[in-house]
Structures are given as C-alpha cells and as structure tokens.
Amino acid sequence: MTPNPLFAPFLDHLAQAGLHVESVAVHGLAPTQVLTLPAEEWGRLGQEAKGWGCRWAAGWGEDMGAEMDPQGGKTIRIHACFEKGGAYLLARTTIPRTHPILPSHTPSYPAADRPERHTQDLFGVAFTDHPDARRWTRHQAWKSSEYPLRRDFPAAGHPPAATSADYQYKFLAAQGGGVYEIPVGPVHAGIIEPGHFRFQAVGETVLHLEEHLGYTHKGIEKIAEGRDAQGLARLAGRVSGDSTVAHAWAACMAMERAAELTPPPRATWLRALMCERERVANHLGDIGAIANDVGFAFSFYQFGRLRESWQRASFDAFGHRFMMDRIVPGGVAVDLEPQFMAPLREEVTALRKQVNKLMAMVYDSPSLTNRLLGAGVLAPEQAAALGCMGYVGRASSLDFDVRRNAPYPPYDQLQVKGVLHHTGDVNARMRVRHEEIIASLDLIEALLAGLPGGPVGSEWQAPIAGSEGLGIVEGWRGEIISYARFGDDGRIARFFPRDPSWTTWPALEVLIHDNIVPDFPVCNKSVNGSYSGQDL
C-alpha cells in the first residue's frame, strides 16, 4: 500500500526508530493508512505518534477467533486510530487470547484510558502499564472469568436471579481537614441517564471529581454481530438517540466503504441536510438548558419552544421527529418532497432572526452572563491531551471539523464556516453553539439550493467476506468513528461506534476544579456528555 503522503515520514521514522511496522492494503479501509506492528512495540507506538503530534482517537478489540493465527490459536486483534492534519492512520496488533498482555497507550494518551478499560472489561486484555485497572464497563453483571465479547460467549449471557448492587469501585477518599464527599447519583432527580458522580468539597469548592459511568450498557457491540447492514444501521441510530443522524451516517459510511458503494449525490445531500438540522436542533435545546441552569427560565423555554417547532418540521419533512432510520445502507429511507422545499427556507430565515434575537438578549444579561464567564475553564492543553472534538474542543482553541478538515460528500463541495473560541469556559461553550447554528442554517440554504435530483439510493450488495470500513462524520457532539467488518456470509462480525463523548466525559473532571458545587449542573450541561453514547 502506498503510504499517505502525510503519514509516509511518521511511517519512514518509525522503521528508523527500531520498530517492525509493516504498510498494509485492507480492502474498503482505504483512504485510511493501515499499518501493523509486533504486539511489543504497541506501547511504543503510542510514544513515538504522541512525539509526531498525532491524536489518539479511537480504540477498540476484536476477537477473532483463529483467523490470524497459522496455528490455529485463538488471537484478538487490538486496533488503535490516529489522526493528524484531517489524514487518520489505523494501526492494528494481535495478541494470543491464552496470554492477552498488550503495553498500554495511557501514559502517551489520557484519551486511550477509558477505552483501554472497556477492552480489557470485554475481551480479558490487560494493558501492562495502565495507571488504572479499575472495571469501567462490566460492574458486577459479570464474573471476573467472563468476557462479554468474545466470540464463544452468548448474547444473552449468563445473569444471575439478582446483580449485585456495585458498591465495591473504589473513588479517590476524601481526606484532610475539612475535606467531604458528596456522592451524586447513578439515579438522579431528572429525566437524565444514570451515572455516579464523586465529589470531594472543601466548603463549597470542587476539590476533585470522579466519574463512574457504565450504567447504560446495552450490548451494542454483542448484539451487531451477525445483523445484515440494514439490521446494523438502525442498531447504529440507537447508539445515542440525540445523535441518530450521525451515528447511522457513520455506520452506513462503513458499510458502503467496505462494499465499495458510492450512494448517488442526492442521498449525501440529504443526509447532509438530516445532519445539519439534528445538529441545530440539539444546540438550540442545549443552549436554553445551559440558561435554565443558572435560573434563566425565559431563555429555557424561548429556545424550547423553537425546539419543539424544529423537530416538528423535522417530522413533516422527513416523517420523524429525530429523523431516525430515515439513512440506510446505499442512501436514505425517505425523499425530500417538492412542497417541503420553501417552508423549510422559509423556517431557516425565521429562525436565523429569532436565535440571534434571543442570543443578544442572552449577552445583555449581567446576571447570567456572570455565572457563565469563567466558570468551567478546560485549558486548550487539557482539551488536547483528552482528545477533546465538537463544541468541546473548539471552545479551548481546538480547531477541528471532519467536515472541513477531513471532508466527505457533499461537504467536500460546500464551504464549512470555523467556529472557534479560546477562553474554554461555559460562556464560550455556549457561544460556539449559538455560531455552529447559525453556521448550520448557511449550510441548509446552501444544501437546499444545491440538492441534485435523481435517485435517493443504490441497491445494496453485501461485500466479499473480511472486508472492512471505516465512517468518519461530524456529529453534533463532535467527530464520531465507526468500524465494521463484514464475515462470510455478508453480515456484520464486528461493529464499534466512537462517540465524542468518550473525549468530552473526562473533560468534565477536570474543568470543574476549583468552581463552587452549584455550578456542577452548568458545567455539566456545557459539556453534556452522552451516557448512552459512551457506553455500549
């Protein structure tokens, strides 16, 4: 395989530094460069592509039986993506599933941590040098002998009549004099998804915070294998139901990668279009939640309330509040009918006004302003050891799109507005939504007046047996990676989606130090991380 011209010297020093890496073609992966390594030197790739600049942005293992192995012994394979300059590298290894033992990439990468430990949950890998060893993903709803995914154990698994309660994670304890925990959590008051939060106070100051997540474990990645690609990309739009488009895009984008399909233009133009009104849809509730916070009701239900009539032309459109099932391998389910053309310019210019409207009024608020300005700051170096994408990372200075920086049909003919800011406070958090809206609305202008005819799909075939593909899309969160391997009989053998918020849910321990504990429900609303979507 030629390598990718940004990637060929990080390959040439690699060889130079020592190590065994080998340049391989993977039918579907491509324009992704694949490279694969001695299980050894796994620890020291993670140096030397930190050392390169590169950015850890997605882990997962494989079980594959005897595939890899001459022998017959049964291996997993661990993969690891990298991205730099908009170009990602895809680096795999393999290791015996008697002895899986593989160096880790966490004292390279923070953002390999949390990942690590969901494969080492899942599949039995013990990472040599992680500085957490901790269970992430399994709590108790498993032995310690049992491994969900690998390949000989069911679906259904194995429950007991009752799961034990998980009271046995060890947090950080509180000490010193003063010093208290408040325990938040896995069920809250709200509506919210189920997670624990930590927090160590001395008087109202946030001395520390941990997180344990993993209360919404649905076997996504289980349940995948042996679906066909239709099966595989409604499972996909139920990752995280906020972010059905973009989750189904990226796992149809896999797919129609590894079978070497092409949809025809009008359907990327109308995911696209799908895309972009998820995208404004989500900023706008986020924004008056982030109000609602601090007590401005008034911006909570003004933006409500322009929500509510987004998502109900969503529904007349495309016959779906939150547009899911409507992308499907080869195109989308659904067509764009002429009489939707003008009421939805129409709603883009009405709403363009009414946000920037209500957005002046926001600013123009002393009271909340003040507890926006500086409360929550994550360091641009803290968003970028964490791998920090979407509003997260480009409110600390993090200047990154897939779909201006890696672009995919039809954004690789559009022009994609940057929205940047550097204090990485809430404030900023939320005025990078308030502009990625207004960026969006140009977009669906621009989508609505270029959408080309013709058909809204291709026939799909299944691909050859071991063929692979990787979607990459800009979700509203941020980028989110899909993977999937296709088995002999044309069905999934293996499906991972990464959603930003295995990036942005660290990012919240960190940017809450030294801020008072009422501002937790603020900060965590700026980052608003998806329980769902980090936890498979």
The other form holds:
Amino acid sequence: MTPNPLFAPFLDHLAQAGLHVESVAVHGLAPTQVLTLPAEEWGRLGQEAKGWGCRWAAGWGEDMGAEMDPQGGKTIRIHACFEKGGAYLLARTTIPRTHPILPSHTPSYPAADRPERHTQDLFGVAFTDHPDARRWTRHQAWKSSEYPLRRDFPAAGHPPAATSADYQYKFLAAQGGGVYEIPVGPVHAGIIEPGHFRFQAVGETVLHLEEHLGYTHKGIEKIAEGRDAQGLARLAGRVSGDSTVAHAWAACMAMERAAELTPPPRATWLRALMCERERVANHLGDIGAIANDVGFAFSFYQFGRLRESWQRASFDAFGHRFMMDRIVPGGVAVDLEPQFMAPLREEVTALRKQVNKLMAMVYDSPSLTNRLLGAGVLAPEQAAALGCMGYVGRASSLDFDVRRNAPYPPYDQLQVKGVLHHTGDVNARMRVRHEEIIASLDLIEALLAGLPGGPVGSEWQAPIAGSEGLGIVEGWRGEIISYARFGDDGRIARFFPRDPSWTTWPALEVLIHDNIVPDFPVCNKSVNGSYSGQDL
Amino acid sequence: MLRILGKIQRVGIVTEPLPAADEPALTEIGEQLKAKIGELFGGSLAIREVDAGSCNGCELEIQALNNPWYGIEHYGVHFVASPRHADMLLVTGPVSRHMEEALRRTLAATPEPRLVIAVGACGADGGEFGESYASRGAVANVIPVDAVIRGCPPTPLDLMRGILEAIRVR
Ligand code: SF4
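We have the form predicted alone; now please give the form predicted in complex with its partner chain.
Below: every chain and molecule of the assembly, starting with the one above.
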C-alpha cells in the first residue's frame, strides 16, 4: 500500500526538521498514513503537526509484550492519530515498559490532555511535560501502582471488597469575596448518566466548571481482549447505547480492514440506512430536550412523539428499537424486507414536514429563542483548539464530516449535504441538529432508492495474528475512530474506540464560562456528551 | 402562540390508541398499574432512577416512559430528583466500581419501605460487561434487589410490566 500522498510534503518537512520518521505500510490501516519515530521526538512531532495545521484526533496505547523487541524487552506502543483535509496520519512510537516515559502532545494540543491521562492511568506511561498529571479515568478501584491495560494485569484485577467513593480528587478551587462552589453528581437529578461537575460561581455566574468523569468506566478496552470478532461487535455496540449503530460499524470496519474483507454493497447501504436513522432519532430527542430545559414543554412532547414513532419503525424494519447488534463482522445481521420499503419512504416524507413545521414554531417563539441565542458560546477558535467535531464543531464553523471529507462506502456514492453554523451558541447547536435531520432524511430517501440487491454479508474469516485495522465513521455525535488489532486464533488483542465525546466534554467546560448556573442544563444538553463513550 | 395551540389541537392526544400490537397490552398494564398504585401508594409512585454504569441504552428507554405514547405519569408514576422522595429505585448497570459507593449512598438516602429494581441485562447479571477490575456486574452484587427487568435494553412496555410486577408482589 502506498503511503497517503497528501502527507508526503509533511513527511519531507519532518525529515528536514531532523526528525527520524519512517513511513510504514500497514494494509488494514490504509488509507491512513502510518509513521514511526523515536520516543524522544514524540513531543516535537506534536509541535510540527500543530504547525502544519493537523487536528489531533485520537491517542491510545498498547502493551506489546516482547513482540516488538528482538532482544525480548517488553514495550508499550503509543499511537496518535492526526487529520488534515480529510486525510489521516497515524504516528506511533515504542517505549520500554521498564522506563515508560514520553513527551506529551498536550502542550501543543489541549485535545490530547485527557486521552494522555487515560493512557497514564491504564498503562502507567508518564507524559513528561503534560501540564496536568492528575489521574483521569482512575478513581479508587485500582491502585496508582496498577495498570489495567498491561498484559500482566488480569481482567478481574485485585479490587478491594468494596470500592470507596472518589473523595481525594484535587479540583481547582477559586478564592475571593462571594465565590462559592457547587458540587453536582455523580448521581444527577434526571434520568441521565453519572458524572461530577464542580462549579465555582459568583452570584449566578459561572466562573469555572471542572468535570470529573470516569464514573461509568467498566473496563471496555480490557474485556475486549480475547473476544472473537462477533463478540467485539456486540461490545462496541454498547460503548455508548445511543450510538450503537455507529460504534458497531466503526469496530466492524476496523476488523474487516484488518481481515481484508469487503462487505457486500447491500450491507454497507443498510449500515448507512441504520446509521442515518440513529442520527435522526437522537437529534429528535435532543431538540425536544433542549427546549424542555428552558421550559418549553410543547416541543419536548412533540419531538418525543416523533422520536417514539421513528424508533417503532426501526423495530418493525430491523427488529430492534435502537438497531443494536444489527451490524456484524462482514455485513449486517438482518436484511430489509421489501414490504418495509414503502412505509420507510412515506415516514421520511411525513417526518420532514412535521419537523420543519415544528421548528418554524420553535424559531418563532421569542421566549424560547431568547434563552438559546447567545447561551453557551463556543468560539470557532476554541472549538478548533479542542478538536471538536459533529454538531458541536459544525455549530462553531468547523466544517468537517467524515461522510464528506473522508467518504467511505456508501457515502462515496451519495451526496451528503453540508450543515454549518457560526455563532457557536446553544441555538446554533440546535439549528445544526434540525438541518442534519433534514439532510439525513434526504440521504435515507437516496439510500432506499439506490439500495443494491445481493447478499447482506460476507463470511467472516479471522485474519492472522498481528493484523490491524482502523474504522472511521461519522456517528450522530461526529467522527468515531476505532482501532482493532488481532492476536492468535482470531481473537482481539487490542480495541480502542474514540467516541466524539472525548472532544466535546472539554468544550462544555469552556462554553459554560460566564453563563448563569441555571443555564447549565440547557448548555449541557446542547453538547450532550456521552459519559459511557468517554469513560469506557 | 396561535400556531402552537393549532398544533396541539391538530395532533390531539396521541397516548391512545396505540398501534395494534401494543394497544391491549399497554392499556391493560397501564390500568393495572394505576389500580395498584392507587391501592398501595396513595395514587403516586415516586421513582428515582440511578445509572450505576450503564451504556445509556437503558436510560433512553426509561426516558421514553415520559413521552406521550406511554405517558406513564397518567398511571401515577413520577420520576423524582431526590432519592429522599422515592418509593422505588430503578437501577441500571453493570455497577461500575466507580459508582458502587454512590449507589450504596443513594440506597441509604431512600426511605423505607422501598423497592429496588435492577434494570437491563447488565443490571440483572452484568450483561455484556460482566464482572471485572472495573465492574461489579449485577446490581444485586452491591445492594439488595427486589425485582429484575431484563432486556438489552428492556422496552418501555417491558419496564411498565416489570414495575407492575414488582409492586404486585410487594
Ligand atoms: S442492558 Fe443493554 S442497553 Fe442496558 S446498559 Fe446494558 S448494554 Fe446498555
């Protein structure tokens, strides 16, 4: 496989800058450009990539045991994935397990902050110039001297009989006259996921918000190890339940690329159909909930109604309200029966009309828009610095969508309408959702119209040990990057799913600044990060 | 405003009737639920939902109970913000070790008599996640559980049926 030509000038530039980079061809990772470099140059790579205008997209580690070193020394391999103009670059380096230290990318990229701390907590890697060495994912379930993603750490671990609450995390504390602190969570007031928010406020105004997440960490990366391909697809479909289709697709794409297996066209079209249905369902729910958080119950019930009938139609056509476990290695688990074609088409026409009508009313309600306009502003520069994506990025001028910028089948044959807003406020994030619903409905029509015939799956054949693949898809929250590497007997050796929420949670801390405390729920809902997707 | 009223008028009440397959079941379960809640809880059952580590799929279906199709408030079920107001905890899992103390404290803050229902395949037995260095698995591994509602995730109707059964045997 030839390296990605889009990165050739960058590789030349790195060489001229004196970095010892080596371009490597890895079949399952194509079209991503892969390069390796010495650990001491890792921080410089971050600076150069930043200067070149790359986005820092994902980072993860892997305990390679003695596989990488002919002398039998144990190593940890660190990955960082960059994107520019729709082309991806995967950089990697190895460090000895006896001396696992590495320069950090965080000084160049704030987006690398939490992912590096996750790697620190789970692999015991120290990022030397990381500005914040506090733990992130680890609370009290394992000791600071234990690293769950190292090979010698058993999946069962050595946990205490009862794990205590995480009481010693050092939050930033503000001082001064009238400053007070509001701790919220982990158990929240609504029917939502757990996490902790620590506000520093003066009067009603938020001076500072700090998130403490990791409460739903359930060891997804560890328990992925040793699974077969089908088992990994099931697990990936539960990284974040609301994105079950997109995560299962990304994981299957990674495994299929590793196995050099191409799913039949009908399977990829059905995957896209389900993925667009998932996007519509979540956006419907979110628009209703955003309105509800500022007391506009009308919209909450109307959109709740639309979402429910949409999910019921998913159940009828695909056998599950969220279409869980419908994407499997090699294709899809269920075919779409001909009798559902007409109802699915009619449903699109009806929904488009209803949504546009309801949104006209929403835009026409000054008491509602007054609360949404100018609330929770994320400036385009802030969004870019954090590497935001999906509706959060697209509400703040970041025009990136994997379906358009790095299209994969079937989107390479479809017209995906771009949606972009610039004000970066709650209103813009709601508008992006509205317009994305309409764009998805157009896509669903095109998918139904052009749905190819033929089989819906190729027989899965496990690849040889060491095969690896990357799956990159546009979920409803944005770009999902999934990495899979196989070990012996077709079993997974490493799985890492990067949910978009890794980038949007930090954005919430930024955009809430100077807003009033009572607007936190609606600001939070407009971002709607997945706790489970980032806690893993 | 006029348009909103117009829309409310045109859409009408969508709670009933439901599509054929669910209609008898939902009406029947709803009515029984209402009767039992009337008899045992003075017409109002207060539920505190606790996500103790789920993938959030179960939460979506519990939230759906409040949409106009199910309108579970019609039958006297209310989701409350504080465990101190709750008659029942609906707990989704698997219980992550990072949430287990929070779950225990939530239970301690819930006045007796109370009911605890473990929700979902994960709440029932750990589901796809099982037990590990990070997960305690079933809710019953951490706090006493009175009833279990299986499914991945259980549908809103499964949830209503499960809540009804749990208060019936109480
Ligand atoms: S039962 Fe299913 S939907 Fe519920 S938390 Fe577990 S995996 Fe998610």
